[in-house]
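As a starting point, one isolated chain is supplied in structure tokens, in the form predicted alone.
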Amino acid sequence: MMDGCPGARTQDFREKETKGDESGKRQSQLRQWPIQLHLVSPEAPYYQKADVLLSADCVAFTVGDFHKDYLKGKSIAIACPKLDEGQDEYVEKIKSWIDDTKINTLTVMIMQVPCCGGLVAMAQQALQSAKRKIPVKSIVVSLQGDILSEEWVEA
């Protein structure tokens, strides 16, 4: 018998064989499930020493080549700093990525809207309280999917 939602069960797709597609269809670059920050375990194997992408929920819908340009080769979590509750838990999960699973890098992709900045603030707060220091990059996306800025975040 399963406890909780079966959709929240940790699944690792990193070993999935990527085959060429004769139709030209682009392969998904998703390497794990779940992806919602509330549901992920920060100690899941796909975060171990990984490059992690923390993306605002809306980003993937605006950036046309999101999988190819930003998700490929990375583990991911998504969140909404405006609508999600329990954001103190988010800071602890990010800190656990840094200290416990020893991620290599963290890229935070947000939309240009003011409320999205909260996701970068959570990453900064986690970085400040973490024992390890890692490179953290912030990428801001326009409502039409253009990259407005890319910059390294200070702790």
The other form holds:
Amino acid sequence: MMDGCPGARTQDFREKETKGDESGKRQSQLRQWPIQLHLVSPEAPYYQKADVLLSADCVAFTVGDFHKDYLKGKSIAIACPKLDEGQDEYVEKIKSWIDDTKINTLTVMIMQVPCCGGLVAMAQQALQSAKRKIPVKSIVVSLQGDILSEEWVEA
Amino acid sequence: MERYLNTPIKEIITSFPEVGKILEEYSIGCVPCTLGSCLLKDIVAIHNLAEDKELELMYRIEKTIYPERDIKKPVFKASKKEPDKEIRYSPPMKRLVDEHTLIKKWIGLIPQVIENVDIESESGSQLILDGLDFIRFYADKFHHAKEEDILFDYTDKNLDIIRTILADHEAARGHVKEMLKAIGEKDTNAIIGHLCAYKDLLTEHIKKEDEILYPWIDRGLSTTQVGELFAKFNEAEEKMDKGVIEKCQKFIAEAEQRIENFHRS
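Now show the form predicted together with the partner chain, given that the preceding structure was the form predicted alone.
Full assembly next; the chain just shown is listed first.
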């Protein structure tokens, strides 16, 4: 194991015992394209009055039942608050979701690593500068896919 | 035991007063409830106790009702489901809790109002009238209306807990009506009696909502429903006269000083 940034530290989970039902296939719950936050138009029809999931890039690879438990019924955008450039534009797009597209709720799903908190901060910044107010929820995922916390964010 | 699970709690407590004491040990305050029509099984479900605590509670109640029976004591393993001590509300529910804060400030002032009540003087009767306006416009039209017209649509209105809450609202309205009548008749004793009864009713009512009802409703709401509720509360507030609400907030901010001035004069 190496020290350094928790977001980039090498960790090996190959020995982890996998449990659960491996049989059958699940349908994708994705209802739109594109999904990357730079590529999406905040005024796209699938965001109108929707429950929007803003997910850190790594989350979908970490949570086993991401589609069933978190994506189902929601419109999505993904972003990386550590590596992506032009994050001012992200804040403007989130604000546009709130004010122009009049989304119903925003759920921000992030990894437990410190750099991921930037995505929640962006959502809070957008919410504070928006004219409308909506409920915003933050869900934090552990590196092995467990849900560490799920709570509503103060504006 | 099945029979008692489907029995209103008041009946059980009347027949077995010890059950009321046991419930209180688990912070379940059914004893002073105005109706007591909730079924024992619903009360246990609504309070979201940790699994081991729920088993322990049910064992003790059953043992109290049937002391002669050989009831097997459950093994109380430490539970994984230990609910948070701090209650975290969704944004719409948090708004209702915040509104309670202002109502509780008025309730906290009622003993001082009663101590200084002087219905014969203009300033004395005006203080009572302004307090009643606060109850009618803020506590009732602004706050209770959000519950009755919006929030309770997300529940089964036939459930006993909702019927109990609605009965509290009606009882509060009854006290206001009687107080208005008493002011007209300059009946100081009736004013004091109804103010006291209102204070006791609302103190218990707010505790019930903050600690039991709102967390229980919150547990059953989807993210979509939380967003809908939040938007509907916003719409309801936009339709209300902002001047009246500001006047109510100003009344609470100034009431303490008014009571103090009144006391000095």
